[in-house]
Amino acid sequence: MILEDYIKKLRKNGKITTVSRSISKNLEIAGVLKTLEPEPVLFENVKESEFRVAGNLFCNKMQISDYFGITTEQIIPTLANAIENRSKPEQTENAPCQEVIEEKVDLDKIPILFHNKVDGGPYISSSVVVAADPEYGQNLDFHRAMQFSKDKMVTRIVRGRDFHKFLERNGEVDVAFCIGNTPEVLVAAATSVETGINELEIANALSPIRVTKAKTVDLMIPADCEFVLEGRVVLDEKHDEGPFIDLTETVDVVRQEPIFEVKKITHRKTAIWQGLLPGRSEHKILMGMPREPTVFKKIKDRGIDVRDVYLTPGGASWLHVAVKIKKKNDDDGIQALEAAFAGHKSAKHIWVFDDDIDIYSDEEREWAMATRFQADVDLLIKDPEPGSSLDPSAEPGTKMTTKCGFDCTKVLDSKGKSFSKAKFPEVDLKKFLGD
């Protein structure tokens, strides 16, 4: 689907909010953004662009959801599924993205978002990344982007990454940069598969998708986006990046990182920026839920009958795990707490609950944390290990940090008092105070 649909579908519906006087993309965008949040934002004029900007689009699991037509249950297996199952997207030759092609590339045409008084400069920070090895094949990724001239950014890449080995194998990549994207795109861009798969293929199993070729660079890009920046981004060729706010919501340092030369730009004639509030909501459930499946399976394959995985947004939807499953053993809890690490890596505290727990409130979490938990014999404390660049107590460089599972479960043989909640009688309200 076309973004720009998608907001007009909300506006029908009355789910989104319109701004029609005029603001700035200088700190006043992401100012209503945080204040309204979640509530969708629609800006239709801005003071330095053409371009209308929208945000807070997908904050929660709620609107990923309904965009989807599914319940948040449905979720993880549908992702899952779609990882397992992926299929090539349409290849189409009119593209919405390229129904411009701007002759000159300038940057300061388009309303690149000032978020903080703290940040370096003007961020991308909802773009997807397109690039290629010749190897691997192609790879969708995020990567944040500060604009520092007319037509060069200066782009954040974590050591580790597919982006980052292309760049170290190869010494310059070709990419684009594709900006206002939907959930397809979005979703399977953020998942954590082996190098090698096309993430495209996992958004067009999620939902039908068209690609296209993009115009200067050998790439396959989804043809339904609202603005494509292509470039190359050259390993050696550095320059200061940031200040800027990450995940957790702390102001990350300045690096020197590889710089993004932008030799065209190309969108929808009535292309929508997408903006994302770095460190707040959106950019947690985009981050965070599409590593549910995988903790999800690596918990399942350990035969335990696991029922939802939940990154918290109290974690920063990165560092933090609720886990629900249906207990059968009495080792269920810490195998399951062994098993979700594997699956999530950069997890520092993970916690299991029994499916009478909604892992989605931090008051049941809470209460059966308090109730059913004993610390000396159900804390797993796992020696140091590499956790979280993104976690600013980690020991700098190493990533250094102590891990533990906490297993809140109930006992299967209860010698003593009850581990359940007491229900109270369930009436129908009308029978006693309507008409």
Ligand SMILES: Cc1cc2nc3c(=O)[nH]c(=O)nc-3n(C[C@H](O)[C@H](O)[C@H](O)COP(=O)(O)O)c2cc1C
The other form holds:
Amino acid sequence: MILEDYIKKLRKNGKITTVSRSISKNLEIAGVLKTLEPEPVLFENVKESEFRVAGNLFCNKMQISDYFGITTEQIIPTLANAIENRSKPEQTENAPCQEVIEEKVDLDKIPILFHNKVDGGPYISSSVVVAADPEYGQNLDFHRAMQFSKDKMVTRIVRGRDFHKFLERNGEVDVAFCIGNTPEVLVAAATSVETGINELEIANALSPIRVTKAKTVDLMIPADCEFVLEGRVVLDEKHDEGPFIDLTETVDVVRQEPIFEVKKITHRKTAIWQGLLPGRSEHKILMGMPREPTVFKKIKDRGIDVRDVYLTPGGASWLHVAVKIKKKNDDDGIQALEAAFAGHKSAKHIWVFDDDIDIYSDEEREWAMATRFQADVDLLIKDPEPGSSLDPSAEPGTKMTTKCGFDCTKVLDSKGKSFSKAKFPEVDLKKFLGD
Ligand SMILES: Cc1cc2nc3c(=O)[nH]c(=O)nc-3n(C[C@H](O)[C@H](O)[C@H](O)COP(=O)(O)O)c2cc1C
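Give me the form predicted in complex with the named molecule now, not the form predicted alone.
Below, the chain from earlier opens the complete complex, with every other chain and molecule after it.
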């Protein structure tokens, strides 16, 4: 789907705030997005650019499940199914993202947001990067990119990512940074699947998409995105990258990262720039949610009746995991913890809950821990091992950290103790208060 059509739908349902007054891409747009989060916002009058900007579009699981027309609990099976049953997208010659092919590359013309005073420059934070390798074929990743001239950016490429593998093998790689995507492409790009799997086929299995050939590089790109920046990333041509506010909302250090030279810009005629607040909920949900099916599968493979998995926003949607199971054996909770750690190596703390607990509610999770957890038997402390590079408390360099899990499920033999919330009478308020 074209982002503009989705925004029209939000507008019709009164689910988006429109800012028609003049606003700057420097700090002001980010400030409004942060203040109104998780409400979607469309900025119609950006001081420095002819293009509109939209942000906060997919800040939580509800917004994403609404987009797909499913419930939040159906997200994991839907995503797992799309990863398993990938399908080839339709190809088109008439791509909306190529309605306009800019003669000259001038990044100053597009509203690349300067999010925060501490940032090293304006950043693209929502771009899905398409790259290819002669052996593995195409891959989709997210890579932030900081603008430092009219046609050059520096892009953060974490070691171990598929794109980094491509760069190490080839030295320089043609790319297409695609901005302005809907959740099938965003979520597919954020999955970490086997190298060689083209995530555009996962996107197509989530909801049919169209692809088109990029103009100057040999890549197939999502045809319905808003902007495409085509060019080349060279591993050994480096520039300062950062500072930047990353997933944990702390400031990431300045590193020497590869330069992305932009050679062609294409876009829709009435293109909308997709803003994404670094470190905030949209960044978190896109980072964490695609890991949930992997954790789910690992627990299921142990023979445990797992019902749902949620990488909680308070844990930066990366370091903390809440798991819901239907307990059948006394050790299901501890077993589920072990399996969940195997499914997400960056997890530091994991909680397992019974199926009567709403794992999306902070209060319910805390209540279950308060009333069902005993540290001497329900706590799993692992030997130190490498965790997430994003955790400031992990040992710098080695990422060594101590992981622990909390089995917050009730014992199967309750020995007369009450573990369920008492029910209050249900009344029809109209009977006592009137209409
Ligand atoms: C919004 C967002 C921004 C991200 N930014 C970066 C980034 O700047 N650099 C990076 O290496 N990974 C970044 N990531 C993470 C990876 O792109 C992501 O985990 C991806 O699934 C890795 O795919 P791969 O396994 O195909 O390499 C980001 C993820 C999201 C959702």
